[in-house]
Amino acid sequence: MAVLVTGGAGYIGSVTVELLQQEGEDVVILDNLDRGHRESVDPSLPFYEGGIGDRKLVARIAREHRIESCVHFAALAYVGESVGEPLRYFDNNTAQGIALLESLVVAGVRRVVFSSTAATYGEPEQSPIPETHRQLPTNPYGWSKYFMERVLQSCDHAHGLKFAALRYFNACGATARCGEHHEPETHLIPIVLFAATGKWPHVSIFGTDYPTPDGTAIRDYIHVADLASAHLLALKHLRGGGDSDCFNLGTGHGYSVKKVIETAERVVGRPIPTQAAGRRAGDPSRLVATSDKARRILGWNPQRSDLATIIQSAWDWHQKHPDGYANG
């Protein structure tokens, strides 16, 4: 019996695959490599290049590897891009996600750990955000994940498909093997590190007039290895007969863009050039989560998510991989 990891060559997916391997799990990866990197995962693992909406391919994988659970990462995940290309996001994240679930149900797979997002909450009415907070996304990316959560709930009622939807916030940091390599890069911490090395001329600070203490947006930053551990715990929860549920994965406190830059300057030991810019469409001012539910039910306890540790791990990886996976 094996675990299918969709998007397993992506940033969070590859780290989760790494942890599943360490735990002795049989892992099968499905990734279209649109934004993932084949080099990020062990070449000995069964790897299928293709889309989650390919029903014949998913059926063949499920049959040949006796898939018993799925950890579903595969999705487009740029907020700004989703505002400009909403149909692409609804097709890729929602329509093809539904096709994946249909294929899994037909194959008899009844456990799914779903990579959801804090973007389903939209502009928060309270902070930290609990799972009971109303969900009203402010961008198509958030809506595409919101719709998938609703589809999963319906599949639970109709087919007994048990799921854990993990709503996480800002994934960051690196392991010794896996780090962030996006094209284009839009995540703050790697951009800050690129500016520190001169690869980028400066860090654009998108919005300096938010209703926050220093005027810049606040986010809850989670080390990618801590996120990966939550996926494994969620899988164990479902295997143990746990009910379908949604869980926030956050630290309960956030850091502003300016605070991230200041911390990075201390880690790398040099000043980092910045430039103020206008707000990006669809960006809330503050996203911070309470993760009490994940701690209580899943036993999740993030170990590496203080900001300095996150940035140091990312800095170490980028120092070894200045061109990302392009140079091994």
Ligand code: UDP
Given for the second form:
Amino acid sequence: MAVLVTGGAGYIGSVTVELLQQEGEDVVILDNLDRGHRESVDPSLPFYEGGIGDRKLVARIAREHRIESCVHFAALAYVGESVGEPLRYFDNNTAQGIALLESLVVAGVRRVVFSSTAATYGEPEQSPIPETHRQLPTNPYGWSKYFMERVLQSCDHAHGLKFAALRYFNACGATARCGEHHEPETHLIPIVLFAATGKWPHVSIFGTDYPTPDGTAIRDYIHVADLASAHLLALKHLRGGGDSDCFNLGTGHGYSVKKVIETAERVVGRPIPTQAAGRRAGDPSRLVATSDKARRILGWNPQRSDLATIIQSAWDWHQKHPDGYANG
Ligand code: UDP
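Following the display of the form predicted alone, present the structure of the form predicted together with the ligand.
Below is the entire complex, every chain and molecule, led by the chain shown above.
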């Protein structure tokens, strides 16, 4: 029996694959390598390059590897890109995601851990955000994930498919093997490190007039290895007969853009050039999670999400891989 990890060559996927492997799980990866990196996963693991919507392929994988659960990461995940290319996002994340669920249901797979996002909440009405917060996404990316949550609920009702939807806040950091390599890079911490090494001339601070203590936007940064451990716990929860549910994954603590840059300056031991810039479209001022539910129900206990620890791990990886993965 094996676990199918879609998007297993992506950032969070590859770290989860690494952890599943360490835990002795049989892992099979399905990734189209559009955004993922083959190099990020152990070459000895069964790896299929293909789409989640390829019914024949998923049926064959499910049969040949006796798939019992699926951890579904494969998705496009740039908010800005989703605004410009909504149909691509709804096709890739929702339509292909539904095709995947159909293949899993037909194959008798009844457990799915789904990669969801804080973007399903939209503009927060309260902070920190609990799972019961109204979900009203402000961009097609958030909607594409929100729809999948609803489809999963219907599949539970109709087919007894049990799922855990994990709503990530700001994934960051690295393990010794796996780190963050996006093309193009839009995320704060990698960009701060690029500016520290001179690869980028400076970090643009998107918005200095937010209603926050230092005027810059606040996010809940969570180490990618802590996210990975939540997937393993969610899988155990479902295997133990746990109910379908949604869980926020964050720390409950928010840090401003300026605070991230200051912390990075301490970690790398040099000043990081910055430039004030306008707000980025669609960015809320503050996104912080309550994750009590994941702690209570899954027994999740993030260990590596202190901001300096996160940045140190990203910095270590960056120094070993200054240009990211080779096949980037
Ligand atoms: N940000 C910034 N400069 C950058 C990249 C990001 O000021 O070059 C800000 C962004 O506006 C947000 C925070 O950093 O407030 C985190 O952004 P990121 O893209 O890492 O994650 P997001 O919160 O958009 O998922």
